[in-house]
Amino acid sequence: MDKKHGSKLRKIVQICWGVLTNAYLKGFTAGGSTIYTGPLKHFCVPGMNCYSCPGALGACPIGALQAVLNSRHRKFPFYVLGFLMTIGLFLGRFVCGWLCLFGLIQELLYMIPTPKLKMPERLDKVLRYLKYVMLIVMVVGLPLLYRNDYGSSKPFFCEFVCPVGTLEGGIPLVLMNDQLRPALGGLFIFKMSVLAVCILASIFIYRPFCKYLCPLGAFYALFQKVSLVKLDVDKSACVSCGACARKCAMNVDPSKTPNSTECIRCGECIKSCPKNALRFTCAGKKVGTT
């Protein structure tokens, strides 16, 4: 990777995608009376990205799941399960760092000058864990166990908590349509309180929603170890400075654990080290150049 140009060609690919997957312009031109439903929704993009969006070309991978899961029928979600494990066994987290539209939002947030925050280094392991929570429970066991008298159930993460469906979906379906105004109730007050705690945690600490509550950076991060593009050290030319590790913004160090399952492959570690010790590489084969 070319370190003086990576962190710039990481959030130019971030808004392309960004810009990209949602470039239904209909659906904001036509007062927010309508959303794509054409054949590119019946695929799933990598990132999260709410299928509700006006402009939304592609399903959100988080979505398709529960939507399976939620069904009456109970079928096997053959293709959302296949889509999430081709791209953790190829990406890992890689995703998370350079195709998903709110992690940018959140970053582009954090750049705010304000004073930073940093958790307590014990608070910060307890509560990276409940994204896989999320994930578990409210993604993948509720949707699949709970069950109305009309033998469906619900959509729970996407209904009660995903903040980037509140912000891409819903805020404007609302804004532009004065007919879903009145049906406003206090569930949509709850999930505006939730991306408000997350706008604002954004600004003082980096990514808060990635590190702590999503569920698609916590299925990702199951393959991370095992994945084809991973990041290497090479321990002959590392020297142990620590650059590394204090550049992250994950807060973990690349020179100990390089295939955290919490690293989003950003890219910045590469940028700072003095001794060009790190690397990306895709099937043990070097990507970029240093």
Given for the second form:
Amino acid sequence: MDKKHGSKLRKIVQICWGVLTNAYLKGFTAGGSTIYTGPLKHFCVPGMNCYSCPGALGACPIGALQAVLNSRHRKFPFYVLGFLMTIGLFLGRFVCGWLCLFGLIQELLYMIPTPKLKMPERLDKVLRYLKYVMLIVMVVGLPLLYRNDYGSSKPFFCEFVCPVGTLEGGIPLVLMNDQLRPALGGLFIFKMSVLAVCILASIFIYRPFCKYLCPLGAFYALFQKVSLVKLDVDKSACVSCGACARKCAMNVDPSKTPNSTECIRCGECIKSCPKNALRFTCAGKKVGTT
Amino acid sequence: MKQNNVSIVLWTAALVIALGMAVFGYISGEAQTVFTKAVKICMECIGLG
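Compare with the form predicted on its own: the form predicted in complex with the partner chain:
Every chain and every other molecule in the complex is listed next, the one we just looked at coming first.
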């Protein structure tokens, strides 16, 4: 990848992907009374993208996973897990850095010029495990344990945590559709509070939702060391100057752990390296020019 | 070199399993479950319960 234009390219890809996967314009013009109901909704998008967003053309993988787990028939989610594993095996957390609209929104918020907060290392380390708790407890565990009288369950993560659904689905639909407004209550206020905390935190901390809460990032992190897209360090060129670690907003030291579970493959470290010792690889082959 | 070949075999096996799971799930009607959920406004997702 071209060092100089890497960040710009990533922003363009993020924006284009966000627009492309939310291109159902009728959802925005029909007064919030309809969302896309075409055949593409059989398929998941790789990143977090609420399927109730008026423009969404695909299904959210975390929502889809819960929908299958919550069904009365207690199916094993072969389809969604198979899809997520395939994406993980090819891209790992590259999805987080390049193909997630909510990630882009957090990055844009972080660009607001304010003093930035550096989390104490120990607290940061502990909080990073929260996203695995979200995946195991809220996405998989509770839907499996809880059953109502009809034998189905609730999408616990979507209902009680996910700020993506509130931002991309809840706010536009409630603003556009009068009929939904009488249903607003405590849950909406709670979810709005979660969203407000995420938005505020994003101004001061780089991608807090991705670092601490995102169950999808946690899932892709499991594939980080085996995915086709990787970060590689040329040990003979690296002078251990620490420039890459200082640049990394996800608090990774790419020269030591280039395939850390926290790396979102943004490529900022590649740009910062004075010795061109870092590069993206795909199936072991160097990608682009540095 | 040998370790590299083992990694390639394991990665390919994992991909075959993943794709197999996705295809099996699709055929067995899971995609329809996803579709049914995704085409309706999800009240839980948007915070309306």
